[in-house]
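Form predicted on its own, single chain, as structure tokens, below.
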Amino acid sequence: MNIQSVVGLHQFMKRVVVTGIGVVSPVGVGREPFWAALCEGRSGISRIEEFDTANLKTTIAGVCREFRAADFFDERELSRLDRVSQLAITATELAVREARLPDSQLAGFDTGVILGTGFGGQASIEDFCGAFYLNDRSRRSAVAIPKSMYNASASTIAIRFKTRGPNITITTACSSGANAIGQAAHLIRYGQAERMIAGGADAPVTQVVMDAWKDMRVLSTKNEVPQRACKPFSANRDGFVLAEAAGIVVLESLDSARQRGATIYAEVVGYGSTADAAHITFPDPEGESQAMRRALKDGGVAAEEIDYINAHGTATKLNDASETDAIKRVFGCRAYEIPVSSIKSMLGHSMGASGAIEFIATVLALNEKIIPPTINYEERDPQCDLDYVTEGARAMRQASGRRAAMSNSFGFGGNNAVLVAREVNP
């Protein structure tokens, strides 16, 4: 099917626009404050204080500091909740907040969840592991289970809103938050849902998960200055650095946007999905590049029209070779003009919440036309020559007709997600 057979067939289909953001992130909590720390290239990165880390390799990672818990949940609730929830609860009440949805709306079998996560309630995993081992029946709890389970953010999150639509847990690595608000829009595209929660949460910044990575050799060691650790696409880079945050979008058709005057960020028009099917952890270009090319199809969008690529970007020598190879492949030569930027190098990598945080910054990017850069390019890399916003903060060229931009997700076991977006107009 060409191009334009797809734009025929989106004629049938509804439109899915963004009209909520809620981000809880180690710049800031809140659309405004994340914004602003990425366009003045601020870094949320810092040394590790929640526990020891005389036995890592890697004592940074980004934490959401200026996150209280408390300015959202009561005592009780707490008790009952492990971090990421509290992270994925925070960010949707952020943008349920900003959406201006009515009780009336978000309640009931019309408004749905998907949320992505890759470690799901790690801390109390661990909790409750050392409980056991320990035999110390001081910590044993009997909402073990109900607060680490992986879809335990997304049913408590139904639950606090009384949305009775799908309600779907996404577990894919790095691309999790991604595939989550693809698939959201997608049921919204359909006809399966009126308006969906969507997007990621992780918090995997724990002694075990940092210590299981240490073998692996893709964190950054590079403690001494933990805001210039992270340094995607530069040639001295020497991995991530590992994070915690959320990213929540709140979706609906544009017919129900526009009847009820809510603020429209951008439109999600598309969305690809596949899987390497060739190695566990090393990357394959190809995979990543059908990827691009299926989120492209699906929304109708030709290549020529990218006005900006919201990179994964991890810093590490293999994926930024290889996300690199794959924009290449999909963009020939035009893939030198598109700016690219990684904003993992201010945020570190969040994991599960990772696709929907750079998803939230690719919309942000369209809304305000700012491309926000990929701070700590230090050296060019032969293998990785395309134009990676490093000057700072650049306003936003448009290609043809509506802007439009992309954000690349790629995770462990080879999966890949791909969203495009594209401006509305007035």
The other form holds:
Amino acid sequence: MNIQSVVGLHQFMKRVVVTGIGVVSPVGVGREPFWAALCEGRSGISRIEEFDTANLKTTIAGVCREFRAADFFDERELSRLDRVSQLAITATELAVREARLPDSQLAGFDTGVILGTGFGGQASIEDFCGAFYLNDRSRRSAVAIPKSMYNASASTIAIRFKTRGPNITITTACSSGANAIGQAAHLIRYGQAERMIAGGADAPVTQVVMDAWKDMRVLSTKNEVPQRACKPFSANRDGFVLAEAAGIVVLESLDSARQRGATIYAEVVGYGSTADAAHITFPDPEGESQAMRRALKDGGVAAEEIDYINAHGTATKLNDASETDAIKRVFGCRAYEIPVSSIKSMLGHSMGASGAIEFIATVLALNEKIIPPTINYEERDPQCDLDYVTEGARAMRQASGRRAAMSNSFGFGGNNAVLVAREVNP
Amino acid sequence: MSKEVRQPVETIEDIVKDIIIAELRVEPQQLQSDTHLMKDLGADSLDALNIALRLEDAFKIKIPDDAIPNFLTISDIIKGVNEHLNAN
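Can you switch from the form predicted on its own and show the form predicted together with the partner chain instead?
All chains and molecules follow, beginning with the one already shown.
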């Protein structure tokens, strides 16, 4: 039974829009450089220079090289913040600045934070574990726990911007960022908050994590030309490229955004979340497709109205085949007509941040009416036979009155989160 | 260079100041004998714990939990370190 129709909840539902975007990514810091790089098809993947990679099979990653922590934090703040929090707070700072929200509106109980992260303060965890196992007292610290805990980023955002509404950290591996935005949108929709800072952040490019992935054999080993390593949907793909990033959106009720004359990038209309409940790492297309169906239903969007799908598209053999299958289950014959692209081909896979970063790209695609491409596509795979926008950025067609796009995120653990956004008429 | 090696040539005051400068990222001229870590230098309870940790390492002493609130001005810290050193 549909509870919304029973109690007439729809009439109380608020429409939710994106009014601020902040990105820290391997292709640049800030919305404009990020979007320009995606449209140019420019890769942010490079050789790892931060630590010794001699014992690794994969020596490349997506590192946010243009991010200068000193531009945003003083030394003392930095001593308290893991890199993941630095990325998350910076992205928030950029999003909030862009949303032109006055401090008086941002502060208080009407604004909350939901952040997704897969690895949390990983580098700090490694640091204090190292100090423990090596009995190195000089590296011991009273801030080891508050620096490395998974909710450190979300809590520090609240402290910095004085947001006293719900403060929640979601960790659902690679779907964390999408889950965070979906849950945040629902909080606004049902009146639990007037505006939310939502998104994802991850900084997992560490020696320990790279070494651990090695044994799972899911990372690309095409180290020779880093920019060409990640080949989503291409038959010669050999795995994903690990990356760090943070993507934050300011979500706000449409009423609030219109009242204050805010720039509206797009409307968040639908959110669907499911679990495969099958295998911890092996994807299940039924779980994935059900999340897509639920997101469409949640947003009152028909499958025929979707103009673009921003794929999870990791470039692993399993994901890309399973996602293609899942898209066909939802869209039937029309699956072949919908442009599907993976920006992981350029950014790598930033784990808990990826869902947020990709939602941002989806929103910008709607806003700019341009679809970012899948780069590095070389060989046709019979299992991956959709339109992957491999020729470069493309103008977005319009199937219905208002363009609509879907962003897929599927995580280890069998977590699936799908977001649907629509352009907003001026 | 470890603190233990430096101890014979550095006074207790030097070592205490070095620790505070490093932990709180402040300038040497900000430190007077009555400078209060929290009121004057903006330290918080976590900073106080880290400074206690470094003092314990540098002087090979144990600072009990209830003594930490007494380690908040330069002169009190030096006095406290001396007391602990003498007690040992």
